[in-house]
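In the form predicted alone, a lone chain appears below as structure tokens.
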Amino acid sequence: MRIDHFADILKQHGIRHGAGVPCSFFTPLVNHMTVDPELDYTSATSEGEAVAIAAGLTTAGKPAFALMQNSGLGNAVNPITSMLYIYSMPVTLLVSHRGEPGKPDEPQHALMGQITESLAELCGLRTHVLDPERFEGELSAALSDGVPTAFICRKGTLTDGPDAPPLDLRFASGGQSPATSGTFVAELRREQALDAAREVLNRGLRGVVEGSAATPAVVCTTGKLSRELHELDDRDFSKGNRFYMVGSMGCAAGFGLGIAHADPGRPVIVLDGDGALLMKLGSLATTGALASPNYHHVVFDNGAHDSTGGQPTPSPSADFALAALACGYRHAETVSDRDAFVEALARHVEMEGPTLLRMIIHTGARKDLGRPKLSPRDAYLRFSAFLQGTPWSSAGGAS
């Protein structure tokens, strides 16, 4: 299938964005997207991050695909099953079929080559082998039905296309230092810090799906952070600018990045945790490279996996602010008291991003902490409606 014909089908069905970790089977597509001004490709650091970015783009009204080698399908199982599947996000996956039975390939692809199609199906994806004669109809049906779909691409299915443009790169070392330095000791618990942040998080919000241009899209990482923020002031489901991530640990940053890329006029605030960020630390590099000026990353750092009992993380020896600057963030700092946090958060949202704010907090949470009562599907529909300025149509109400 000629790549220009394949790309035309994507464009005709509204898919003009993609993120991925490439495979040689997809060289024609990735190269084509680098020279076609109507298409936009983001190079991700992991397949799970690519899924998260594509999901963020799609949620904000910019249908997108995630591209990966089938060996990377294993890396993406968690975000596929705990994000795309439970929220029913209509993201398209393009997965190469290295190690296809009967086709000689490298030994590391032998087992994955045997299970690629069945693994995609087990992950809840509507799965097709990419066939030039059927692709357009199958893609149209998947988008119409609003379901996550995988197309398995065998060697030689996509052909022709340009060579990759030559790279003229300059690699820099040194540069900025974090705006704050020293030793930081926690004064607040996470819920207290979230409570202090609400004025910024809800800025301009006038209804479930209504707000001003300054109303931020707020993405909360999985675990107690999402539970606490929901408990503070969203029990009535009135805060449509918030997305409470269930599962897909480490993917909040990529998901928020996709939203920021899709809607550059709206501030995006990602509320992350130290354990989650460490799981996909490469997302700092992707964020720095994409350089979305409306992206603001807040990391609540207690040096522990608090949702699973307080087991330690390596974060006390990891300077997230310094790492963010090294990866291309424009501003980063660490704080540990309430006043400094409130002032810095308000300032960051007004700055050109990407920015990172690390808030040092205590471990621990209320014993009576509840959980969001909104079903995952309704949580997705509510948030997507807010981003796109459309009415929220509940899929089934609170659970």
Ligand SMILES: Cc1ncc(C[n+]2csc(CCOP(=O)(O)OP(=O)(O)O)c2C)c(N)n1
Second form
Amino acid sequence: MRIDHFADILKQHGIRHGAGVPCSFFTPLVNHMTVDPELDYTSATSEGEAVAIAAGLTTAGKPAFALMQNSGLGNAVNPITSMLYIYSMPVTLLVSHRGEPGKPDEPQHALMGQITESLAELCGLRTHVLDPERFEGELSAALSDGVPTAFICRKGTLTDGPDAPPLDLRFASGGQSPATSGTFVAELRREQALDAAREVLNRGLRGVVEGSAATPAVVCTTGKLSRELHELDDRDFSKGNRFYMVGSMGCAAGFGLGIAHADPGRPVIVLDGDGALLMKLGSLATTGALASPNYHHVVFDNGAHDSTGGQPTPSPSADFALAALACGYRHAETVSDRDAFVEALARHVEMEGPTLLRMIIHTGARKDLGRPKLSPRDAYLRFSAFLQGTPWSSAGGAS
Ligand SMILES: Cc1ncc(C[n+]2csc(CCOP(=O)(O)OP(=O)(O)O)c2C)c(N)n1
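Form predicted together with the ligand structure, per the form predicted alone context:
Once more the chain from above appears, this time first in line as the rest of the complex follows.
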């Protein structure tokens, strides 16, 4: 299938964005996307991150695909099962088929080659082998049914891409330092810090949430952070600008990045945990490279996986502010007291991003902490409606 024809089908169905980790089977597509001004490709650092970025774009009304070698399907299983599947996000996956049974290939592809289709199906993806005759109809059906779908792409299916333009790269080293330095000791627990942040997070929200471009989109990481923020002021479902990620640990950053990329006019605030950020630390590099001015990363760093019992993470010796700057963020700093946090957060969302604010906190949470009562499907529909400025109608009410 000629790549220009394949790309035309994507465009005709509103897909102009993609994120991925490449496979040589997709070289024609990736090369085509670098020269076709109507298409946009983000190079992700892991296949799970690619899924998260494509999910963010799609949620914000810019349908997107995630592209990966079938080896990377293994890296993406959790974001597919805990995010695309449970929220029923209509993201298209393009998965190459290395190690196709009966065809000679490298040994590392032998097992995954045998299980690729069945693994995609087991992950809840509507799965097709990419067939030039059927692709358009199957893509159209997947998008109108609103389900996550995988197209398994065999060797030689996509052809005739252009050569990649030559790269003229400059490699940065020894940039700026974080705005704060020294040793930081926690004063607040996460819930107290979230409480202090609410005024900024809710800025621009009126009684009934409207899709004003000034209202920040707030993406909350997995675990107790989401539960606490929901309990603090969204039990009446009034905060349509919030998305609580119930699984897909580490994907809040990529998901928020997809949203920021889809709508540069909307501030995006990602509330992350140290464990989650460390799980997908490559997101810092993707964010720095994309340089979205509207992206603001806040890391609640308690040096622990607090949500699962407080087991330590290596974050006390991992300076996220320094790492963010090293990856291309425009501004980063660490704070640990309430006033400095509120001041810095308010300042960051007004700055040109990407910015990163590391707030040092204690472990610990209330014993009687509840859970967001919206079903995952409704949580997705509510947030997507907010981002697209459309009314939210519940798919089935609170769960
Ligand atoms: C892929 C994956 N691995 C592990 C878990 C279990 N889990 C849920 S929350 C969490 C801890 C997250 O730690 P951190 O991001 O530091 O946030 P904190 O709980 O400290 O607020 C873990 C390990 C998960 N949900 N998904």
